[in-house]
Each structure stands twice: as C-alpha cells, then as structure tokens.
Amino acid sequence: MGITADLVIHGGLLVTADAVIAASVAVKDGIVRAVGAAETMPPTRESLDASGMHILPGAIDVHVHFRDPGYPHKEDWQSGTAAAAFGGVTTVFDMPNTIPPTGTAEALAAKHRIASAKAHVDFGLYGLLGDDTIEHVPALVGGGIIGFKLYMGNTFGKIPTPSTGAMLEAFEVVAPTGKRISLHAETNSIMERRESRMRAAGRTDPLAHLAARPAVVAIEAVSRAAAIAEWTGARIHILHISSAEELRPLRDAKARGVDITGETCPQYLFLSTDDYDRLTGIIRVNPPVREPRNQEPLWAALADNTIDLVATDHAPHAIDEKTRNDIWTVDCGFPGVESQMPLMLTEVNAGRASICDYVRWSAVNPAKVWGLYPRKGAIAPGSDVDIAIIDLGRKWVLDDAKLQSRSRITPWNGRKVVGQPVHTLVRGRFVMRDRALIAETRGWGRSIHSIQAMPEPKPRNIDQSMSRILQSPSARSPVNETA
C-alpha cells in the first residue's frame, strides 16, 4: 500500500546545481519521498501551491556568530535562527567565540543545550582550536562538533592567536579525526603592529581599520596554513576571503592537492572603500571591506570554483557598539544571515550568475565540503526537506527596522533587491510561512553533527608529529606512517 504524504508542493520550479525543472515534491516524516510530475505524487494531507515560485535547497551558512552564551543583547539562538529562517537559511554553523569559548567538552555541551532549546533551524557547532585547547580535541569531537575554528588573527572576543608551532601541533592532532579546520586567515603580528602605530599617530578614521589589515596579511596566512595542511594532511577551509591577492595561494594549494576550500561573503562582493564615508563604523568587519578592484576577481573565483561557497560571517552588535566615533572602539561585524539570499538573487536577476550557480554556492557545495550531502543541500528522495521557496521576481527594500536579528544595524539598510524567500521549511516543517515566523518551531532545530560523514582522513608525516617525537625511539611503532 502506498504512502500518504504529509505535504506535496505543486507548481514550482525546482532548482539544482545543474538544472531548473518543473516538478512536485512529496514530503513524509521530514524526508523527501518523491520528486516528479504532479500526477505521480502520492495522496497527501496538505498541498502547497508554489506556482510562479522557485524551490531551492535551503541555504547552509557555514559561518555565523549567534553570540549565545555571553552576549545575548547582540543576538541569541532564537533571534539568530529566526533571521536565518527569513533568509531562506535552513542550517547554520556557529562560531566558538562566545563566553565561555567553545573550547572544552563542558562548554560545548552547554551550547548544545542552549541551541537545542531555542533554534528554529538546524545547526552545527564549531570547536575552538588554539594553543590551550589542543588537548581537548578528542573530547570536542566526541561531544559533537561540525569542525574546528582557528584564529590566525584577532577579531571580536580577542581569542588568543596560536603560534605557528602550536598551529602545526593542532593540525597534527585534528588531521586523523577527519574534521575540517576553518581559519580566520590574517597574520596577527602584522595587524597588531600596524594598529598600534596608527593609534599612536592619532588615526581613528574608518579607513584606518583597512590600513591595519592590508591584503598581505591574508596572502601570508593562507600560504602558511596551506603549507601546514599539506604537511599534516589536515583539511582546512579559508573563511571570509576578501582580496584578489589571496586567491593565488588558494589556487596553488588546490593545484597541489591540498584539501583546502574557501568562502567569500556578500560584503566583499558588493561593498568597497567607496562605501566607507557613507557607512563609517557600520562597515567595520574582519577582514575589512577592500578596494573596488577586488570584487570582480572574487566573482570570477566563485565562477571557476576557486572559491567554493558563499557564507555571511553574520556578526551582530548593538547600535551603539557600531556608531562610535573612534574606529578602534567600534565592534567588528554586522548581521548577514537574513540578507544574503536576496542580495545574491538580485545578481541572479541581473544575469551575473545563474540560479543554479547560486544553489551550488549556497547549498550544494557547503553540504559536500562538510560531509552532509545529499542529506542536506539537495532536494531528492532521501534528503531532509530543507527548502526555501522563493519569489525570484519580487522587488523589495532591505530594512534594518524589520530584521528578525536583535542587531538592527547593517550596511544593507535601504538597498533595493529582487528575489525574496516566501516560505522556509526545515526537515519538512514550516519555520517561516508567508513571511511570518512560526513561533512554535522554537527548539525544532537540531545539531547535524550526527549525520556528518566526512571522507576517510589522510594524515601525513605522523612519525614526525609532536606526539611521536616526545616518545623515545624504542617506544615508537616500526610501521612507516608517513604517507
């Protein structure tokens, strides 16, 4: 006897990384049960008419800061995931620079409890990788993380930057776990020195922040991280790529076979130094928004797969924290999880990219890079029903005052966009419907670490790792484990 579906979505255009097809989607128990012609769908308890709309895999934002625990006035898991739902985002990966940082099993367990109680969408949690957390790597993996975050440069929260020696040891320890390490790839010593000298010289203008962080900080950091990943066999991901110059070491590492991936963010694709006078402290973010010449190379790098995906670095702060006169006292970052999809769809409408390209950058590639595909990032039988149903032609204006985020100050306020998420489903349940939050879905989101399936790890040079050189020669295994 055939199944009765919980929901069938009729009349829409289903988008994959390769095609746009007219198809219906049948949902049962949160799983896609069938995709095809309307007449082939099973009987259903509920139908949704998606005529005139596109059906996309929900976006997977691998880079958000939901500030919970520690900074609830900036954001918490409820408000942040509500914003995600309004942005067509069905899975988020939260960074570890909270209070306390997510660097121990205890801190991780506490964050799991908070997120599980409040989240409207699914989530992954990063474990902090630093000089003083290397010993906690096994417990963090066991406690349920999506990957690790290592800060090569300073940012909000002032997480200590590990030395290169500690970074090598950290990569050695993580490599056998198969987990990917996301890197804030800016060289801290350069930035600290330049900022200190400019402060002493009295520079407090917005462009001073950019001057403290020239593109060479990223060139050096990406190159160094790639070399250490190549030596250890660790998997790495370069966060928030902002400059044309850092694309070269990224391409070179990929050509050498390093397991390295990268992301960029809307702020680097759409904003430039031309916007500093208008936005002042609002634009301050790490890495900084750079000169206009960087934008086209970043778009080209997305098109040729040098950059794998789009994320947001959603980093909310209170209004007073973004509007101080001294740029060094302005908190870095701004919300983005709610605006990423309409900003990118506007470019799809303008012909810069296809909607299939967008699905590849926002859903398919994130799922593949993080071992979640095709459970996430796809609309196919067996996939989770994580779906954003969008009106691709809807014209509207981004408005900070209407954000779901607690932080209602962004560089996007008043920007005209084309394309809007109308409904968002997470594991078959509407969390946003007709542009209204379904309040009862608070706590519906769950951690996705248990469905992650990364490829078999390939650690290298194990015999020269810190753990081996601390042993006496007689205690070492005679088996050659350098491959």
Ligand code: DOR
Second form
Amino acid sequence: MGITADLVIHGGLLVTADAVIAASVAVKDGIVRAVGAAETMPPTRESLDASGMHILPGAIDVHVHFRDPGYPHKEDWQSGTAAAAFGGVTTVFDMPNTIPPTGTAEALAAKHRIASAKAHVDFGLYGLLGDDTIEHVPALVGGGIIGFKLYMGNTFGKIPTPSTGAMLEAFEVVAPTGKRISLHAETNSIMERRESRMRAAGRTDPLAHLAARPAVVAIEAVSRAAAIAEWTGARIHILHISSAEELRPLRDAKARGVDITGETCPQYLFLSTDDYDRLTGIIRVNPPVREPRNQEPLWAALADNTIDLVATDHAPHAIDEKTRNDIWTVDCGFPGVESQMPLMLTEVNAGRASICDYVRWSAVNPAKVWGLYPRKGAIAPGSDVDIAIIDLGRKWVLDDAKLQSRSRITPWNGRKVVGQPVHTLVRGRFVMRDRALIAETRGWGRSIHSIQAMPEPKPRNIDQSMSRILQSPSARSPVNETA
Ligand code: DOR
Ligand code: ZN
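And the form predicted together with the named molecule, for comparison with the form predicted on its own?
Up next: the whole complex, starting with the chain shown before.
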C-alpha cells in the first residue's frame, strides 16, 4: 500500500459486534489504515504484540459527570479522563450539572476550553435543556454540543425541573436541530412529595431513598417523555434505566416508531436492595438501586435491544459526602467509568453475554445513536484508532484506593472481577499503557461534535408549535406539516 504505519498491533483477537477474528491492525496518523492478516500489514515504525489479548473498540460512555468547572474536589477533566483511560473508555459525554451549568454559549465555550486543556480521551459535551435555556438552543447547537440533557427529576446540583409545558416547547425547538435529548426520567413532583413526607416522619435510613423514588416515577416520566417526543419528532434517550417496569413504555414507544433509545448502568445490573445494609450511603444514587427482581429483565432488555447500551453515570463525590448518617444529606452517585468494563467482562466470562454483545452495548450502539459511527465505535479502515486492548482472563480485585478518579469511594471496592484493560489508545496514541497513565497525553482529548452526523430531523406538528401559534393568523402557513 506504499505507506509506513506508525503502529501495527499484531497477534490479538479483534472484536466487532458480529465476530471475533485473529487480525492485525495498522495505524497511521491516528486512523485505522488496514485490518487483516499479519503478512498484509505495511512496514511500521512500531509494533505491539497483543498475543493473548482482545482488541476492542474503546468504550463510549455517554453519561459521565466530570464536575469541571465547579467541584474540583470531586473530579476534574484530568482525573476523570485518566479514570476513563484506565477503564478502556476512549470517548465520554459530560453532563451539564457543573457550575455554571452548561446552559449558555459562554458556559459551553468555557467547558470546551477546560476539557481541551486537560482531557486524555475524546469527549462530547451536553447542553442543558430547561425552562430558561430554551432560548439558548441555537447558540448551544452552534457552539458544539453532542446533545441535550433535560432533568425531569431533581438530583445532584439542583438543576430546576422544567414543567411539562416547558418540556413540550423545548422538544419543539430541539426537534428540527436533530440533536438527541437525554433524559433524567424521574418525575420530580412525586419524589419531592414523598421525600418531604418521609423526612417529616423522621425516616433517615438508606432505604428511605428508594421509598421516595419508586419505579412509578420512571414509568410516568418515560411515558410522558415518549408522548412528547412522538408529538414533536424530537429524538430522546432514556438515561440510567433502573426498573423492569419502565421497560414497558420504552418498548411501546419503540414499537410506535418513536426515535427513543435507552441505557442502563452496572449499578442496576449488579446491585440490589440486598446491598443497602452493607453499603449504606455509598449506594445512594439517582435513580435508586432497586429490588433484585429488576436485574434479569434489564439483562433481557439489553439482549433484545430494548435497552441499546451501557453507560455509567460516573458521579464522583468525596468520602465525607458519601458517609453521612442521615441518608438525605448524602450526595447521590459514585464513580463508574473505570469499573464498567471489568464488571461487564466478568459477566462475559461467566457466559451471560458474548464479547460481541458487550462491544455492541459499550461502543457500537453509543456511536450509532449519536451519529459517530463508524468513525467511532468501530475498528475498520478509516475509523479513529480508539482501542481498548484487554486481557479477558485476567483475575483481579477492584480497589477504591487505586482509582484514578479523585473520588475513591464506590460500591465496587473489594469486588472480584475477570477481565482488565491493559492498553488504551485514543486516535492512535497510547493514553494508558501497561496499566500506567501516559501523563503527556493530558490535553490530547478533543470534542467530537464536529464529526457528528445525525440523520435528517423529522419534526412533527410544527403547525401547532409554540413559535407558530404566536404568529399572527396571516403569517401562519395553512398547510399541515405533520410528517
Ligand atoms: O446519582 C446521581 N448523581 N444521579 C444523577 O442523575 C446525577 C449524579 C450527579 O451528578 O452526582
Ligand atoms: Zn447522571
């Protein structure tokens, strides 16, 4: 082919969504140039022997909170993306509940500057969608977001929950942009009422947190969001699916042709009410970890594509913020970007899913859902060299003290796992090699919004939208523009 590669990875087993094949991978200028038999590889400046290893597209974690700017004692873009590198995660999408929230063009530009200076891995930034940011939608889209985040329920950072009226208007405005709206789908008014009644009654135990947020909050929120997405043609993504029950409105909406996708997280697949006594405040997360009976339906929903992908809701907090006695004063969430891959690979080793399934949930589907495939989420000629090289059989123990994250308190401490990321490459560069961070790659990560190519938007009921009904009758188009 006439080129000299920068790197050839040979001897490993390449994993796609469909197959595991013995293949070498040639890298040039951060792009995959060739995949195939060793003897077909070009000459190269450097070789990596991946014998005994699996070569996976790096995970794309579409749900992390890196806290920067705003809460540097919990995490920043350097520590968060170092954790990602150790977790085999090559792209992260960061949530807008920072200080200031990412709801204006200025806040977005500031976060882009910070992340570009510190990130070891690639990233997308979410713009905040709420009552007072609807007017900023064009500026946020123009400023380079990966999508929007809307909080139907309150959580860390106390981002106000938009009314259903504001939500409808927000969906109307976002629909023609084609951007996907990721939803924290828990209904705030139900949770607020139950929490205040329980607090008044003196309940402060960990399970009170779950009692304040029964699955009906998710059933109601997913159903309502799906109805508004269907009406407006806005694309939506249901974050952190925690219950068996909310799968029904998700399945129904998919069957009706709504552009709706969903994720679950390791905490809902691996933890249950059986773990509250042991973990107390550490397990407090929104949505809450639920009864054991939810786990099998969530796994089944991943297997049948009702749930599209696995993300983490990486939500770092300091140790003292997680160990208070009164559950209502404990900050919600815990880090996950570093432990997702070993936890899931452990299940692959146990035979619950194939390694191809795992690649579909962790890399291929996230890339497809946000218009990044096959530049991201694939190892094929022309793709970015975003790769996790893993030792699938490696037995080890997750240890909070060894985390890259600034938050060294998780429910996973002491858990035995099988499968470990050994090297992580982002656009052809090692960011983690032999379980060591490559410190010089700080600032190597880039915002990937510019490579995002979403399908043609299909807004609906435009003639009944807020912007249209506010026009004078003579200015209104008489045609019904429903798609
Ligand atoms: O537990 C959570 N923590 N759930 C969320 O939705 C937000 C997150 C955070 O930012 O801490
Ligand atoms: Zn979150």
